[in-house]
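Presented below, as structure tokens, is a lone chain in the form predicted on its own.
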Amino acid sequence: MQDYSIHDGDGVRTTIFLAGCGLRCRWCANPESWTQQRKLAFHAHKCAACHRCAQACREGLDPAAKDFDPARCTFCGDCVAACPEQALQLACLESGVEAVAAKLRRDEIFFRHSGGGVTFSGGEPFVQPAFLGQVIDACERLGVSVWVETCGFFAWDACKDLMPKIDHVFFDIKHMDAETHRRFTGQGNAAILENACRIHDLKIPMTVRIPLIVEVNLDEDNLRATAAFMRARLEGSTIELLPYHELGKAKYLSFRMAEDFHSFSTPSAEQMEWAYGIFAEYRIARHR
């Protein structure tokens, strides 16, 4: 749970990241959220080589070693507690609805005075529809606004009853060409585009987000196809273009996922404005 988030919706918000996602986007900044299993991160730049983590491990493992075997780790957290430099971190921890609700009650004063609320992100939050629904109900009881950020790749029937309880949806559209989408994310885009239409047809306010990447989707044909789709099927939705960044690179190293990291080019300010200009031609407003 991320406190004082100001980029994921109106006002001051608490962003809750739920683990699990059916896509494997090559530019993903949260690779630890691909699966729901616990994971142990090792931040090498913080390590003082005191070996207290290895001394604390019940399995006889050295979490700082290059040959650390996560298959043998029970993710009990003893090594994390033993590290004086906070070089170890557990990710994808389990939490109950009441624990989340208690956190939101503490943050409620910030929501109330800023017009903020809660934004669910991931991973893909709709991968956990039962838990998500219970937390949304807790938000409703507290009078807290609910926004959701989704990649759109989820089972509609399992999630459709949640939709009327959501105040705004950030909906990612990576690419309009199905095969290009599959090449860069591992899945086609038919179900994603269909889910976007279904959400829009329920009259839920929507902002389409595009992670803009030079080698992937920064071409005129794709941007015009996206704008035309929005104009025809998502009328009234706004657009937000997110320039590619490599802020997640350290995560791939910390979670020993370096082989899954792919580097791309970040669009220039001029390229960003050019892309926004295409959407303006289709009378699609920028997200404020």
Given for the second form:
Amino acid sequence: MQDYSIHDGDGVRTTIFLAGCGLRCRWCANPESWTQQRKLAFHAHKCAACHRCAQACREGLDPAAKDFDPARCTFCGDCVAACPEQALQLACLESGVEAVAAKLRRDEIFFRHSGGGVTFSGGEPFVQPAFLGQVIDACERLGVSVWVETCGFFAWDACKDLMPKIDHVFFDIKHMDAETHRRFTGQGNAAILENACRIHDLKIPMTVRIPLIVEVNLDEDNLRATAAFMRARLEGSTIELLPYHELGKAKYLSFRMAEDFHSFSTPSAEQMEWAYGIFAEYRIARHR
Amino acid sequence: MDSVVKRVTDRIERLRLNYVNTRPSICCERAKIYTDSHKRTEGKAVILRRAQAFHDFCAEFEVRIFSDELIVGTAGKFRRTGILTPEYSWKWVDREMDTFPSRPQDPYQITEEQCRFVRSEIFPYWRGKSLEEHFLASLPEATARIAVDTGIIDNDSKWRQAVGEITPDYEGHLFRLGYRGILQKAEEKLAALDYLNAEAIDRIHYYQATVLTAKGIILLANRYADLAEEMAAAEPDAARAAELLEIAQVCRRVPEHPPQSFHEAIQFVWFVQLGGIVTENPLALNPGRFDQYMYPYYAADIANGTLSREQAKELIHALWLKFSEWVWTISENTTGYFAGYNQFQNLTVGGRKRDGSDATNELTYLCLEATDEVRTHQPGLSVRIHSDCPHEFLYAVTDLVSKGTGFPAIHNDQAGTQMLLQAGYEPEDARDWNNCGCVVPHFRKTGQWTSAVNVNFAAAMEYALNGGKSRLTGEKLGLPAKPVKDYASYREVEDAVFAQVGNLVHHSVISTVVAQQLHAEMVPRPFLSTCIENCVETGVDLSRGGAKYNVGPVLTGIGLAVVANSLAVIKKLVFEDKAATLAELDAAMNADWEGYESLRAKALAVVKYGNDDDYVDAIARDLANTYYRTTRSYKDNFGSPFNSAFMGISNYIPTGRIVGATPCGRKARKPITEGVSPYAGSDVTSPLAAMRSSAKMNHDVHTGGTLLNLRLGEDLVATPKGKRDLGNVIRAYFSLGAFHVQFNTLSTETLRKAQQHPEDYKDLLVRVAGYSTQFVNLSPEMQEAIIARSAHGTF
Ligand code: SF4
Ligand code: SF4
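Show the other one: the form predicted in complex with its partner chain, since we just had the form predicted on its own.
All chains and molecules follow, beginning with the one already shown.
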């Protein structure tokens, strides 16, 4: 959970990250949230090689070692507590609805004054519909607005009852071409585009988000196809373009996923404006 | 507001560069004139001697107008000048002046010749006569042991220095009467008085002193007018000559008469400030609610076409530079508490008017813009935010925050009013508050020692946990305490800590009332008393309680978070989890945690104040409440109860230096904590959680002010939305009853660059605590402390 986030919707929001995602976007900045398994991050640059973590581990593991075997780890956190450098960190821990609600109760005063609320992000929030539903119900009781950021790849039937309780959706459309989409994310885009239409048909305000990546989707044909699709099928939705960044790289290293990291190029400010210009031609407004 | 064109005139830029690039110099003129004058007035009433000395200064000091100046007047020969006031203290100057140019914090220029001169011509006269010497001779031994240059309780700014801590009353008094009016009033009063009893004699002396003082300041202004005319006659540049003639005209008029234009009103303010500086070298002589009392002059000049917005801004820039050029001459010990050439001249804008309606006006915005544009460290700019304040104003405030200067100090209007009501003010006066110094809600008809003593909570805790002794020196400095291993319950530990805090309060009170008594006898304040209406009406000096409101001295608690964090560790690890014994903790602290790394890791893992967790926040609140009740149970020499505060200044560094390792995991001698701020780096959750923790203290009872200092990631205020959101975060924080918050938005990266290339970052302002100053003017240790404050970003 991250409070005081101001880039994920109106006002001051608390972003709740739910782990698990059916896509494997090659530029993903949160690879630790691909699966719901608990994980132990190791920030090598902070490590002082003091071996306290290994001494603390009851399973006889050395979390600072290259050959650390996560399969044997119980995620007890003893090594995390023993590390004087804060070089170890547990991730993807389950938290109860009550704990989440307690945090929201504390943040509520800031939501109230800023017109903010909660934004669910991920991973993909809709892959955990039961938990998501419980937290959304808690938000409803607290009178907190709910925004969801989705990659669109989820099973509609399990989630459709949640939709009317959502105030706004950020919907990622990575590419309009199914094949390209599959090449970079591991899945086609038909189900995704269909889900976008269904959400729109329920009249839930929507912002389409495109992670803009030079090598992947920064071409005129694709942008025009996206804009045309929005014009035709997502009437009234707005657009937000997010320039690709490499800040996720550290996470690939910390979570020992270096081999999954791919480097792409960040679009320039001019390219961003040019891309927005295309959407403007289709009379699609920028997200505020 | 984003589109404000950033511009200062070439003149202001030259003045600004001079201010940024010049090291302050000590001028001995004032000390010489005052000393010679005192030699001539032996035997007279002290207040008359002080008034005569001021008059002599006004008559004899060689006045100077420097190139480009629009607002004139300095207290010494130099633009950036510090003065010596040996009647308060001289011994520390004698001890330290040879190292003034080389000391790490706030160095001053002084020549060997000057040093020789003051040692032979000035100091011998004051031997045995200074406030410092009398104070040290009067203080009971038990108090002196912990109150004199110890870092345990510290009030040296009240016996090595004048008090300052005054807000001149322009609106209702000075601008109404002018010094001619004050002079006439004093003469009328004198005519009706006779030497019939002690009280009448005191009043006669008071009014005679007022006459001398008023004549002095009028004379000084006219001497500036004479000089300006002379300089105009010799000035080849016609434009500058015309300016000099205008300066002459202005100085002929003010402060003798009520001002008739914005320019005159500004010069009036500076002459009053100058009078205060010359007489007292004061801390916290506050310009107060500048946007309120100046507005009528601004509005009239704009309406009749004699002033443009840009011209007004240039005059404000010039005044800001004046506020910043002079330096408060202080000892090396004091610089530890008030670092950064800071004079604590607090200027407050926004808020409500006396009738409760919104007070923001065009000048409010001009002040914010001026602070961004000239980037001077003075005045200390404070804003009052009320629940119905204009959105544009709040936006201008967060926009200024985004510039990373640390300005402004942001205050909750309602909380300030509540604090003054609590202190016994009438409702209209309570709504009319301004800040004094850093974060003390104050009012222009008040005499109060707003920063009387710093009380080191962490030292008190150390005595409770170490048998009454200092862990670093073994000296017995606290109340007797039993061996730490004998405490049988958490409650016992807490009670013992609170009792030691109570003991420090007790000695703080003694140290304060002894100083108060000596101030009334030895250093009456004829000049600053002219700035307070009730003094002039009743004929009673400020130092004797002449103001309408005499509010009790403020005792500032330092280290609230360190003590709360440490008590939480003891409660959790020792008495709840039984993960350690008190004896083990004691051994670890004696070893400064060396060899106890795993125990330290456990201590660090216990939740810390500043993360919105009641486990530890409740301890902080109990401690704060107990401190409030204890301080309020004492009364000062005017019968006013003492006040509690959690404010800042840079006192958390020197106070940390004398405290050994603490159970919270802190190492020996490291800084403790300021105000109601979390321990540096331990408010890991978010600024919102830190705000919620801080708001749990009952701010309204701590009428000496509370301070929360936070660093914000630059990206949080990089966009208009971010600035609006921050405004709403502030509103939310204030709705919880909190009084103050201030933000540093510089990235660690920027600060590191400034450390490596100080020459490129001379004008980089940072928030120290309750005030801002040039980062490069801080000692390396202070710089590290600033960087260590956890930066809250969004990632
Ligand atoms: S989390 Fe527990 S089991 Fe896993 S490496 Fe750390 S100490 Fe060992
Ligand atoms: S305890 Fe921390 S610093 Fe020490 S080896 Fe393990 S990860 Fe590195």
